[in-house]
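Presented below, as structure tokens, is a lone chain in the form predicted on its own.
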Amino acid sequence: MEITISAIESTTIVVVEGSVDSFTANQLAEAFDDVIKGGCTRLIADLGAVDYTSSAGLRSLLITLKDARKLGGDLRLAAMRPAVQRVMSLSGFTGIFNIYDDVPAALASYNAG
């Protein structure tokens, strides 16, 4: 798994590539934790290059969401592939997260509200 972090205006975009599973989920959680500890709570996870996620990956995203919301921010998910969308849907996470077709739509959602 590869993680790239960038910022557009006051929003941090975390691009994730590869599989998020029990071997890599902690790496993802630590990356998000570092961003939040750095004061960034408006987050977008670009999942367009994620081909698989396990429950460990979902747990990392959920922990990040809760941490960001505690501080007045949010974690929005963008560009999910169908296989990842299916796992999110089956687990009930589509009702918890704000999910967008792409990063520009997720960015616009922050600017709209």
Contents of the next structure:
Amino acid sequence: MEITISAIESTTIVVVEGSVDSFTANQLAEAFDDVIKGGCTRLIADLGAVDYTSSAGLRSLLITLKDARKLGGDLRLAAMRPAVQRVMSLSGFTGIFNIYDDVPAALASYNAG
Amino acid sequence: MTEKSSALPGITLVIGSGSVKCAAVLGVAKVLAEAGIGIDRVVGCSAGAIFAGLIAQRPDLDQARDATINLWTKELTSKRDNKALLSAMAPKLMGFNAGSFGLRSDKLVNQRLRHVYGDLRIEDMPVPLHITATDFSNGELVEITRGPVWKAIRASIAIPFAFSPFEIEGRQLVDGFVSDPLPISVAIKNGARVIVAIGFESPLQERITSAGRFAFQLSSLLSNNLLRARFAFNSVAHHSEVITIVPEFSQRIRLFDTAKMPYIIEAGAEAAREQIDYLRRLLASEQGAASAGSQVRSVA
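Requested next: the structure of the form predicted together with its partner chain (the form predicted on its own having been shown above).
Below is the entire complex, every chain and molecule, led by the chain shown above.
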């Protein structure tokens, strides 16, 4: 899994590439944790290049979501592929995450509110 | 079919409800077998129980497919139970017995299940088998781990309104999907580490033109919401890994589309192939962790 982090104004965009699974979930959670500890809680996960997420991946996203919201921020998901979308939907996670078609839409949602 | 050809640990396979779509698990089992990944335990719910009962026998996959094609046909629900219908319409006059209420006769389904599974008992299966149903008196998920396979499956597929509840060990049982459409919790409770779960959302009605379709629509909505809630909880609660296999169907699959079974099985195989490399790496790492643990124990 590859992670690339960039910032636009006060929002951090984490671009994830590959699978979020048992081997990589901690790496992703730690990357988000570092961003949150650095003071940014407006987060976007760009999942456009993620081909799969297992339960371990779901747990890492949930941990980040809770940490960000606890501090008044959010983790918003963008550009999910159908395979990831299916697992997110089946797990009911689509009901608790704010999800957008692409990164600009996720960015716009922060700017709108 | 599910013999391990390598020293990799096996997985627990959980097959949720999903009518004929559950046949996709035969494709999943084929891909697992080709990769040398064994199935240590199998859990089945509703139509998934039909396939769990077959996979637990380690059958030839073509035979398993043919057995289901012969078992699962439209005739299963074609014969009305007129007495049940009358008792629903005029309960005071006819008397209403919840334990035997089902709008379709279950004679044929019982006959076919007995034919396919014969005298097989759950406790004698080569692969440990768990079939789930729901206690009609309190909604509890019931894990059936002994007794005749056909009876457990009959209880697990007691579709509300269609088939009557089925009594096992003094409990009136209805379809497993009523308590959990994808019973991953049973695998977790039995100590599974790596769980491969294959599940489906219930299809929604294209047009609601009868009370029956109205009831099916409501049932699908409730079941899909329950599936998501339980799946989310189990995913978060499990200490290890749940790998979900959700085959993608470009064709609409109806309740009794057994003619589409080859297509459904291939969709299952395709979805499993996408996960197989990861699964092998994961099992290898589990094996490494287990042997490190045993070394520590032996030193201690």
